[in-house]
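One chain follows as structure tokens, the form predicted on its own.
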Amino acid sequence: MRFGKVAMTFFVCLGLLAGVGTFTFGYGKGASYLSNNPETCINCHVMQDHMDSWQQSSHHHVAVCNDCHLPHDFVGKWVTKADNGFFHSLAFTMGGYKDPIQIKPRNQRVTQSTCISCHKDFVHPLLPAIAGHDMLSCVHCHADVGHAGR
């Protein structure tokens, strides 16, 4: 079988984009990111404050990263690691990121919705009237909770 030099240069391509992809997912330790791990933010150091902060938290024993920054239903919690494993990574190759890394509006709304989630009979009384009224942040008080001293 013959292949033209526009086929040729096609799987030649595809081959390319197939061993950079595996191997970017290797060196990044993309498999960890799969998992609950908190070790698995440390992958890039930038995310090293965060996990000393967090080390010496309240929330150290009771909650991982995921606990907190990610929705728990099944759903929201993969398109968000997605969008936020795609940014991060970005970011973190492209530089242009804010250091100490700064928290979305976006990941805040969902920080917020997990405080609310865990602690739901404590903070019933203090929610909107109406969902998704104007409410302080949970954090605007408790910013120790769960990242100590930042």
Given for the second form:
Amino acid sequence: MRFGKVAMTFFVCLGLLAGVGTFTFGYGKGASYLSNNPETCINCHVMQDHMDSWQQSSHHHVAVCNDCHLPHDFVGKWVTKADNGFFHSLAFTMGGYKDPIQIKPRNQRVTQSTCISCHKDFVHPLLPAIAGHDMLSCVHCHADVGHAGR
Amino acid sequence: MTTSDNRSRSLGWLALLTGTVAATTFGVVAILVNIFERKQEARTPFVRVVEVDEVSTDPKPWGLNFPQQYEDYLKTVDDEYTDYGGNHALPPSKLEEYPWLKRLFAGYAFSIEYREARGHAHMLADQEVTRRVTEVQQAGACLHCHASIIPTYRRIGMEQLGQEVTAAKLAESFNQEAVMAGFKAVSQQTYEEVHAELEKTPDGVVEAAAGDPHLGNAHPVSCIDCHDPKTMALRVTRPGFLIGIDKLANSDDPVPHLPSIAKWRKAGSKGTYDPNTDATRQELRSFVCGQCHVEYYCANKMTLTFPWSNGLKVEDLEAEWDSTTFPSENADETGEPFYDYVHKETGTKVYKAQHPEFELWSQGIHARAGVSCADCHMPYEKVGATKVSSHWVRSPMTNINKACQTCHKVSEQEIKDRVDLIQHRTSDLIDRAAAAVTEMFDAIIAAREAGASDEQLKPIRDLQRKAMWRLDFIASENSKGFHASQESARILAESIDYSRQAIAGCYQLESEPAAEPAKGDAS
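Switching from the form predicted on its own: structure of the form predicted together with the partner chain?
Next comes the full complex, this chain leading.
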């Protein structure tokens, strides 16, 4: 099979894209986003304070970022990771996000569900009788468990 | 289908694919560059490119080292206007907005022109053109706060102390002894005289031309007024504050919001309380503001004075003024009792509250919780990967996210509503106190016209002074009660009470049997 000059040029460009793309993925520590490592969250330095305060917190022996900020079921975890991954990158690239950073209602619900996921045997008398019914947010009072001294 | 048709179709496809690949490559490279830039941000951001020293009153060279802070500082010229205070390009006249202020300040320069304040970078220029300064002879003491004046104090002080004065010697160290001596030496001079002295001090930028007495330019408060040029550490430079805070430390006023004073007292109150060695960094983040945002006496009958001998509450300050007498020309006599101005409508000698932000903040919940002035007015922000304290000093209401939401995790609207509620309530109380004060003026004028003697009016004048002092204390304080809402309400309630007592006193005079001719000494 023979290609014309135009097609050859195109494939060279495609190769360049593949190369630059792979480099960018590596340089941007793309693979780390598939892991559970808390260091990943400070790839973008905006999260440095959150990392520092987590290290002071009572939970840092037992829980990393993902344990509190991603749902514990497989689908929920990866959907949330994709959702947050996209919007965090967008915010960090374009700038203009709130500072101090504010948690979105969706992520607040995620955090609440992960608190309960680990502590449900202990707190079940406090849980709402009707599924999805209103209840106090755990971190409203226990604000320091994940990020001490903020 | 012909071959040429086929060829042009595949060329079309190829063009489309090429476009897609080009666009994707463009995007990927853009992201790559962005990631690179963000990684660069995370590196050390501060490079000292020029030296600044103790005469660098011009903020420009500091700006080369600290571009972010300098740019913020320059923004203080055009702040937004908030419902209560804040800044404005052409600041609105308070006298037009609140006509009662004209009567309150009758006989005082503030009745001529009184506008909303603009930011730090404009404060000297604004002072030079206000009709309070152009139409009335003002004291040089005003420049204690409006100008970057410390090197001038040092130069004059060094001359007085017989030290050699050269630009190099001036730049060498802070030399507090000389600064204090210079401060005292110019305290009785006029505004124009002290302003001329400012321009005889080198500012680190302007080079003197042969025969020109001006070595530098006059600058508004700038970097050097709060920072040590060698270490960039926060520091207090103003002699008025250094003397005042020492008086406060030596009082027995409880100051739970200033732990270093409590510590200093506990250690036996030895020597002088020096904020630059004794205070914590968090305290200094309020003290640097308290160098100027306070109540003071600023005219030429005595040195600029912060009245903190008894404490920081409104009655503590009042008690100091009550017990102060002006220095007498004749050393054997006690001088005339202290007053700021003679109220023109009623002839009463009264006090003028300046802008006691530091004092009112001291009574509030934020101070008690360890929140400094800078925490709300210069909140930390991230610029790139660096955390800096914003030098765009302004109303927290124009910056709720950074100023309030670091601690208060509720919506911006909820925060704004709470602040509005406090400020509206205070404002309504101010209106009531103002109505009471103006009725009191009418009652005293009427009593004088009906023939009341100065002796009969003495207790009424005392009430008048107290009522005016309290109203002015809150009306001229720049937070409309927010710095300490309950305290503001208490002070305004007292003002209303004193005004009404004075009015009742006037009525009693009128109902007394026709003014008896004064019998000897009825005092």
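Positions refer to the first chain, counted from 1. In this text, all values refer to a predicted model and were calculated from it rather than measured experimentally. By rigid core we mean the largest C-alpha set that fits within 1.5 Å across both forms.
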Task: Core-superposed comparison between the two forms, Gly26 Cα displacement 2 Å or beyond - done: yes
